[in-house]
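Below, in structure tokens: the form predicted alone, a single chain.
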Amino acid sequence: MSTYKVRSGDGRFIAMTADEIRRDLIEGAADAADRGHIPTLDDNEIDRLVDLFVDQAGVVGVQMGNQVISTQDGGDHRINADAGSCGLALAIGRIQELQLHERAFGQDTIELGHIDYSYKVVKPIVAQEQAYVENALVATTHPLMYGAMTNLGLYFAPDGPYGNPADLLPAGRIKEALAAQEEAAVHAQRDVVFVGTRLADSGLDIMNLDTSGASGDADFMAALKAAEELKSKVPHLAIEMGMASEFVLGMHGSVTYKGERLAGMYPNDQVRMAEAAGVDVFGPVVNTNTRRSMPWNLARAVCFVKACVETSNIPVHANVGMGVGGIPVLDTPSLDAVSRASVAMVEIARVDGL
């Protein structure tokens, strides 16, 4: 029986038969359906995914006319940064990086951001970032985003003024741990709004609240409330919200937004909260399991994102990159994996962008 080269969740090439690919696709979609209480993929959708994996072309694509636009995060650090295993480490400035993304790489939007990529860190240097925004707007044409994380973790000791729940919870100091998260969320919301309003004064087009919920449900709440406040103060500023995980971790467990508990929400519920906060573009995340095949991971991701799209009244730009959206965990994702995941998200999940 013929075998086909596909990726494992950790990025290795493995050999699978068409029947094995189909089995993993069905199991991956079923896992998402069970966890999210959403419909699984139908036979026609599974057939299309099988076709993508048995096609041994290095790169696959959608038919002409079915392309979607792209947004990004951390975009202006991919060229001059070096993470040890990825990044080009070229000696060029941030503005020039944006120009390359716009004019050479074919990006539909461009994103500016501080290398630390957290709003808490940007707050004391916001004047410098305003200057970068103004210069970037003069030097480029595409819609300009500014991205960073709410990153509630930076507000806990030893980096911030509030007690660290990671220390308080094991010590049985439950009330103190909950209070620390609530207080930190208020502080983070204030910082995001401070930065957002000032960058909007400099002409910023889009604010990217990236990796929302990275520190759990209080982190997600802070991002939602910051988005709501920003839209009330700067209505013309578009807001994109990208998630940190498919599942909102209940690090607090009881925080709510618009009367709904945030802990445990999957993408189809997360997008409802984002929409209620006034977010303009939502980026769902589905995490990759390195122990399973890419077919299993991609079917699972597509199932979650399809339900998110069907729920949403705002554009959905699925996160498709290193370790999310069905992509194997590689610092620099391979084109064979990225192209298959992109086609599946467009043709089956019906995303508005990637």
The other form holds:
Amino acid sequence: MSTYKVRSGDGRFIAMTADEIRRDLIEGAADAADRGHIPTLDDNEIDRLVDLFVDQAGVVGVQMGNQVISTQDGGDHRINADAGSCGLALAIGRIQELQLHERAFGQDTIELGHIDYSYKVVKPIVAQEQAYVENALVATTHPLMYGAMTNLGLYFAPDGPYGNPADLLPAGRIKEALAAQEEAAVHAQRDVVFVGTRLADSGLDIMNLDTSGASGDADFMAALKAAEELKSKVPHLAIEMGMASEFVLGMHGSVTYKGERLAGMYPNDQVRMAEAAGVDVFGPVVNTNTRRSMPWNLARAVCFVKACVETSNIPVHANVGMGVGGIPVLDTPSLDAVSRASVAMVEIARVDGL
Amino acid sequence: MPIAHSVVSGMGGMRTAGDLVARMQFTRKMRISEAKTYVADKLKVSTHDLSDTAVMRELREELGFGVVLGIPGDPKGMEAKERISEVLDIPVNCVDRVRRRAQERRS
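Next up, the form predicted in complex with its partner chain in place of the form predicted alone?
Starting with the chain above, the whole complex follows.
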């Protein structure tokens, strides 16, 4: 029986028959459906995915007219940052990087961000970042985002003023661990709003609350409350919220937003929370399992994101980068893998952007 | 990574009308089909034309929206966004800031 070259979740080529590809696609989608309590992919959608993998073209693409909007996270640093941020470490300025994304790379939006990519870190240098935003707005035409993370982890000892839940929980100091997260969330919300209102004063188009929930449910709550407060104070500032993972970790376990417990939420529930907070564009994340094939991972990611898109009333821009959205975990992702994930997200999950 | 997505499924930014459709998503929370229809209606073209460089290259220059090429004297940056704001009838924050400050100086 013929075999086809497909990627594993760690990026290596493996050989699979069409039947094996179909089996992995069905199992991947079923895993998402089971975890998220959502419908699995139907036979036509599985057939389309089989076709994508059996087609051995190096690059595949969406049908003309089906193109969607591209947004990014990580800002301008993918060119000047080092490999730790999957960057090229080229000697080039931040505004020039934005111009390259706009004029040479075919992007639909552009994003500025500080190399540390956390709002806590940006707060003391916000005037510097305002200057960059103002310069960028003069030099570019595309909608300009500013991206960073709520990153609640930076508020815990030894980096921040609150006790570290990772130390407190194993020591059985449960109440202290919960209180530390609640206090840190209030602090983080204050920092995000501080930065957001000032960047809005400078004329910024979009604030990207990226990697929300990276430190668990309290982190997600801080991002949601910050979005809500920003929409109240500077309603003209658009907000994109990108997630950290497919599942909100219950590091606290009991925090709620609008009366709903955040721990354990999958993308179709996360987007309802983002929408309630006033977020304009939502970015779901589905993590890649390196021990499974790309067909398994992509079907699983598409199944989660499709349910999110169907639930949402706001545009959904799926995260489809290194190690998320069905793409193998590799800092030099292959075009054959990226293009298949891109097509599947647009034509099956029906995303509004990537 | 961004270039890969742009080639496979992206609208193409200033080469076409990607930045314009993106603005509708962020200023009006429009889903992709609604955003494309809105922009196409404003520009009096079809939604397919929005991703067509042959159509949009000429139309962008005609409307003063800025083009991807470096044409001396052609609107770009703030000037192009002022035109985009007017034609699409949407707020562009940095343009509104300039307008507001100019108005404050005059009054």
